[in-house]
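In the form predicted alone, a lone chain appears below as structure tokens.
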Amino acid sequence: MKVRILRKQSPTAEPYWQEFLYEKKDNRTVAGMLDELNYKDNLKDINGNPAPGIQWECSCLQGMCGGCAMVINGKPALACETFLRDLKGDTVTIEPLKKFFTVADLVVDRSVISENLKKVNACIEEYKLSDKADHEQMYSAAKCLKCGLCLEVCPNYKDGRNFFGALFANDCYLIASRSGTQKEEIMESYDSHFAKGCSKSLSCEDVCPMKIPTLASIARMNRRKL
């Protein structure tokens, strides 16, 4: 099979496409394939030219960290959870997430996610739940990996300056569900940085690796029954 990767050697370099040949193994994930290509002492592209190792991020390789988020055959996904047997055709096309700055190859800078949360003080300070807390929804919302896949497919998210995306909505729900002085402040931040910009396309739910029911978080925030 052919592996087509959009590459970039440094933050200031121009991106380019490079293709490799790979013997398809149905039980391999895209992460496993990238690892196997990099294990070669002398990696060569499809034309036999020497190629530098493919730069990409990973940590747990079990779908729990979100580090290996990338665009695979046009769809944002985790490389460690995408099996080659599930991909159609004889070519796998891999690109970095496009809504973030590309550092090198498939490595992107997702620091805007944490910076936005810091900007509006979106952190859990108290752990006492309100009497109306929906524990099941809170448990689901708390699974967010901050991988950025929801932002990649969101038609409303651009650079993160004003609209913070679905992951922010889930965090707001978690914070507002807990008793404390943060509730009013986080409600205002939710209105400013999510509610006014969301068009409810819900593409975020389609790509979420943790299957978080973000619509439920949005509904509870909009009703203000927390």
Second form
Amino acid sequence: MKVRILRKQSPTAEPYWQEFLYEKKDNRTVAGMLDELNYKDNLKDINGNPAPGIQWECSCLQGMCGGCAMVINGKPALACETFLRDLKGDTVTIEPLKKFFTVADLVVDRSVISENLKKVNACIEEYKLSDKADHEQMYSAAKCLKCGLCLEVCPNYKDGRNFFGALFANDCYLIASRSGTQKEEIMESYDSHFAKGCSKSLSCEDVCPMKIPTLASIARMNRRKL
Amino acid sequence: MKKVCIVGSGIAGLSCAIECAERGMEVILVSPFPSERAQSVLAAGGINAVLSSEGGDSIESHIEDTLKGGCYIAGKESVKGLCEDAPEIIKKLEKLGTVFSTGENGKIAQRAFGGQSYNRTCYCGSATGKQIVTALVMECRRYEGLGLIQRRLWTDFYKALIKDGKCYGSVFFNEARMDLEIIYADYLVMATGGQNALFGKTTGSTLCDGYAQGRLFLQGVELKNAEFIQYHPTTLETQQKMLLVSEAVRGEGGRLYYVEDGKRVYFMEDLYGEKGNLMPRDIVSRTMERTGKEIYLDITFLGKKEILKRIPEVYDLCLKYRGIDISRESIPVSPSVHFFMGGIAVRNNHETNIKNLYAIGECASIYHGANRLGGNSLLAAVHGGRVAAESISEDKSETDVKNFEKDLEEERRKLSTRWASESEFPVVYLEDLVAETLKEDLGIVRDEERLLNGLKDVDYYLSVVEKLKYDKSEMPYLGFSVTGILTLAKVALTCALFRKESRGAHYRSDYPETKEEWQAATIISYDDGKFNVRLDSENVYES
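Based on the form predicted alone presented above, generate the structure block for the form predicted in complex with the partner chain.
Full complex below, order starting with the chain above.
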């Protein structure tokens, strides 16, 4: 199969496409394929030209850390849980997440996620016992990997300057359901940085690797507003 | 204001950062990636604490189980501190927003883990580590907003600043600037996790490679109990890693068996009775290996509904990566490297033999002796952070400043020389070679011949490593970290060769007995090219 990767050598370099040949193995993930391509002392592209190792980020290799989020055949996904057998056609196209700054190849800087949460002081501060009915939703929302896939796919999220996206809505819910002091503040932030900008496409739920029911978080936040 | 630099932002690092900030200290929290990427998020099973004496449990029992599980070479005082702090830790984690699973009475639910006399493992489904990380990140953010904690990402540990037995901060490799830099601090706390790179495919994160321990060892920091490496009995192999099948599966009644003459043999129950499946991890792993058979773990009897309620993550993982529906079929399991009881030697306050240099979490060796009990690692990570913060806060000794700029220039020169030339030999090959060696020669069962062979291999790798140039297309970290990783491999083999007995996770087929004269921790130090090993018979580190 052909592997087409959008590459960039350094933060300031120009991006370019490079293609590689790879013997497809159905049970391999995209992460496994990248590892295999890199595990050569003479990586060559499809034209036989020497190519530098492909840079990408990983940690857990089992879909629990969000490190390897990238765009695979046009769809934002985690490389470690995307199996080659599920990809259609003989070519796989891999790009870095486009809504973040590319550091090198498939490595992006997602610090805007935590910076935004910090900006609005997204924390519980004083704990208030939560409603038992919230337990399951809180457990789900707290599984957020901060991988950025929901932001990548979102039609409303641009660069994180105003609209902070689905992961922000889930964190807001986690705070609003348990904070004794931050409730009003977080409701305001939720309004201005999420509710006003969300067009409810719900594409965020489709790509979430943890299957977080963001719609349920939104519904509970709306109920609190009333 | 005291300035504390913490390296690593998993649960131990976060816990320490928060506790330092609570005490009004200034914290710089350094890690290459955000906390969500830390290995802590993989910790599935739970966190131990005695929350009530109703069922007969007691803190004394938690202490005794921990010491017994560790084969009586962990310090009594430090373990006492760990177990006594546990109920308070659970309370605090809950207040910070950790979503613990609860029983019908609304109280935190607890289940049984291996080696425990009572059900004392609190848990959050089977994603306990992840839920704790989420809560701690949020609390950490509060102090970031207050300006007490400053996070530094894209920054890799390079070496500590040590002079005359005292630490003054650390040199880091800044990935954004592609250059070395110094962060001066009154105290340096290492929270860099375990040493998975020594074994290649493990249950852990690829980011935990043991480089920091190896590098610090070469700088004069003593290491401890490096021969004690825990094999988790139930892991499931995938192409890229060993997936942990949480102990929670056996905690919920899961049964281990092999098939003989068409019949299931529940060998752990046959050997150890009703609680056989929940024997400590070292015993289960060794017994599995001895059978020489394919081992399976059965939890189907629980039914899909209960499985999805109690261990949903295990269900999802097995289905996703191996196509196994655990509600309908047994899981093929095998032991794999999971946890390192050994690491940086620390006293009860988590300070190393170097003044103002601390170590916490899995990179430190203190509570688990020769074998760790399930549910005690998350506890130790949080507790260690608390203890270190308290000790730093109470430290009355004077802090001073030393200039290390000349050393920095020297390190810059060394690094650029190594990195200046293209190499056709990626250092990752060396890492793979050492992983092969250790898997073969430092496995579940060891003997002198194999250990000596392993040492011969690693010595050879060490002899060539300094001659290698770093591949320019790779991050320099991959290049400069390999010496530390190889050094740590030699440390582990040397300690395993030194301990001529079998204890906990260290099993020598040539010395199968546990011997009283060896009931002490192994300490290893570096002096001018020499690896010196001794037993801490006088319990120097238990003070």
